[in-house]
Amino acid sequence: MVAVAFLLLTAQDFAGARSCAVCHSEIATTQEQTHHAKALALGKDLRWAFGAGAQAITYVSQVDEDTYLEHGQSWYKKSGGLALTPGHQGPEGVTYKTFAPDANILRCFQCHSTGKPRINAARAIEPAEAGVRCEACHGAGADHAAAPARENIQNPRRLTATQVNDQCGQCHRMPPAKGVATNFENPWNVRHQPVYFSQSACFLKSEGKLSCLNCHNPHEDTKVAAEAQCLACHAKPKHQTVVSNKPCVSCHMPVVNPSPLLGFANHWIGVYRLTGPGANLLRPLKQGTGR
């Protein structure tokens, strides 16, 4: 529904982050420094940089009026240099048709920008606002900027946990629909947080209380101390091994490395066998699928 509603909006429906900053200056100033806000940038060489560089940056450039190239080499923070782009078989890159029926390249720009992208006279994609800014989560805000009211702006805090997960899933991959098979054995899929989070017993049994927003402040890169969230339900966890002072997430949301240069926390919260024979960081030993 969110994607369908977005298609019905026009450029005039969006106000832009500068308009939001008129009343919400502190939040806007903080948010513009986040990885989300820096998710897309145009370089001097006219290559689009996708990603803020927290882990990597992938480059995209226009080849001709109907073709974009996703470069075969991305920059990785861990190595400080270039290496093969995820999903690519060679350094030559992958081309996408701008007006292809699947609209893959347009969706890339849409998720890494805010507002309605447009096609200019040179048939190039022009994001309305580079990066994931205010209206990506709060919805088109022109009406709200003109006459601020609680009723004419979206606030994710008013959504249920499932609705928040679905909203984040618009770009981070939607949770699987009932009956739809998902390959949870593929380590690359761990980067799709809403997919794995939707399987967690913690999420499923929270009765709508545990959402992405409990641990992630959308206006900052810093994370809320997850320990407080865990202890709200697990005040006296029964551990069968010594845990020392390790944070809960280090064991119950283990980092999966689909490649030596990338690592993603597994959002399928559970009890994992971390080492030894049968170690598996993709599926927990104790789980609640809810499917």
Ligand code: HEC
Given for the second form:
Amino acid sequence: MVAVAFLLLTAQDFAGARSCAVCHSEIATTQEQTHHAKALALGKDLRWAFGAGAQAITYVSQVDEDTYLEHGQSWYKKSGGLALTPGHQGPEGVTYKTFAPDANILRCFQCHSTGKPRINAARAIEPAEAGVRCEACHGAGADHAAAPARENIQNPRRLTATQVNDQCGQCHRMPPAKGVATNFENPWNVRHQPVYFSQSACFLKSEGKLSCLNCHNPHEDTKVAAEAQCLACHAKPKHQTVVSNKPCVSCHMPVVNPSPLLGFANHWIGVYRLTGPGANLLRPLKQGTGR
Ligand code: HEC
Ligand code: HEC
Ligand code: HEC
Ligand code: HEC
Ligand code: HEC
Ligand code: HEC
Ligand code: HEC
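Starting from the form predicted alone shown above, please give the structure in the form predicted together with heme C (HEC).
Starting with the chain above, the whole complex follows.
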């Protein structure tokens, strides 16, 4: 059960976002609007909706005491309708045994919810709290909520840039361990931002000054203000290429479409050949040293 270890690190109980909101109301108000908070919801028809709909929603339902079905049709924002779920061969869907050794269906719930999911008397999976809420990043906080102190709650602000990669990587996928090969030519892997970001010269050579948190507010979905970040370190980049006033990220973090309906910004910040022969949005021309 290595995959769930990160949820069990603290012996403290989980309190739930509602209890955090009593004292941290401003953060709670913005966080509850995020795609993180809405990453999982139970519909009236008892189907679980995975994904906030930023790009797609995949439905999952319990079939019987031992089986879950991942539906073959997902909803896509880009088309506004249903189409084949990524990885599926047909519309009939894919079934999973609830207690399979790989625990694949349980793992869906782990990354899309907070706290430890339970299996109830009807052998149905019940997330402790749907969506990615406070304690997914701050650790279990019941002791802190009862007697607030800095010592009894985790604050990722104290983490190094490498540790932030690892924390976000618990769900967004871990940067590759030394000696482990990643297939950077598989466009589906671009979804795994820490994996790509950890290869960037910007990350590797900026002495810990660049992490996910420079560009992303952990409590809001606001459109990333990446340009200002780029300019903070590259005040006057040297270009032979005509850059006009296109956004830096359009060339240096190009959007990759693993399917026509999904797109992800390549977090391996670098120089890409965007068009013509040899065009490749998956790997930069020059490559960082890796990790
Ligand atoms: C009863 C009020 C109260 C509740 C409930 C509460 N907090 Fe706090 N929290 C505080 C106070 C007060 C501080 C500042 C403590 C200090 O500076 O000594 C704080 C600080 C923090 C910090 C910053 C710690 C640091 O190292 O700087 C985080 C993160 C945090 N709370 C998260 C949470 C989470 C998550 C929950 C819900 C599980 C929660 N809080 C529930 C009152 C509360
Ligand atoms: C418990 C798992 C989990 C953790 C931990 C986590 N995320 Fe996420 N994150 C998700 C899921 C699931 C989504 C997809 C939400 C959706 O359905 O659109 C997501 C989506 C996002 C998005 C896209 C938001 C949008 O505008 O659509 C960003 C940015 C993001 N995460 C950044 C982070 C960062 C930075 C960290 C670390 C500080 C982090 N995440 C930690 C699970 C997690
Ligand atoms: C290791 C953690 C993890 C597991 C396991 C996981 N997800 Fe996710 N899921 C994420 C993260 C992180 C995102 C956000 C990815 C992004 O947008 O970059 C996400 C996004 C999604 C989305 C939104 C579309 C997209 O690709 O952004 C859907 C739908 C989804 N997951 C469904 C599922 C289903 C169904 C399962 C189980 C079969 C599952 N997930 C298992 C972490 C996970
Ligand atoms: C995706 C991960 C994530 C989630 C979910 C999350 N936080 Fe945070 N939180 C962080 C990070 C990262 C920081 C440090 C921010 C920084 O350094 O700018 C932080 C900082 C804080 C702080 C300290 C603020 C300060 O100014 O020092 C408090 C309090 C807090 N979070 C409360 C909450 C509460 C309450 C929720 C739920 C409503 C929540 N967080 C959800 C990642 C998260
Ligand atoms: C915290 C500082 C920092 C930030 C923020 C930053 N970079 Fe960098 N970047 C660096 C450093 C350091 C290097 C390595 C320079 C060297 O090798 O001399 C680098 C290298 C690069 C390179 C050359 C890549 C290569 O593989 O040699 C490009 C292109 C680049 N950055 C673009 C960007 C863009 C675009 C942004 C914004 C999305 C950005 N950087 C944000 C620090 C940063
Ligand atoms: C230099 C700035 C920068 C850094 C650092 C950064 N991101 Fe992003 N991220 C972006 C940009 C730009 C987008 C494109 C969406 C937008 O413009 O809002 C994005 C989009 C995302 C998305 C939405 C799906 C996608 O891939 O387009 C997720 C999830 C995400 N980032 C997670 C992370 C995580 C996790 C980290 C740390 C490992 C991280 N980001 C580091 C700039 C950054
Ligand atoms: C139209 C695409 C495009 C845009 C927009 C763009 N760049 Fe570049 N950039 C390139 C190319 C291509 C190179 C490789 C050198 C060249 O041909 O000029 C490069 C090179 C770089 C380098 C590396 C220079 C070196 O010394 O190796 C940095 C740093 C950089 N750009 C930063 C930025 C920043 C910051 C922005 C936004 C203000 C930006 N770029 C906007 C295409 C672009």
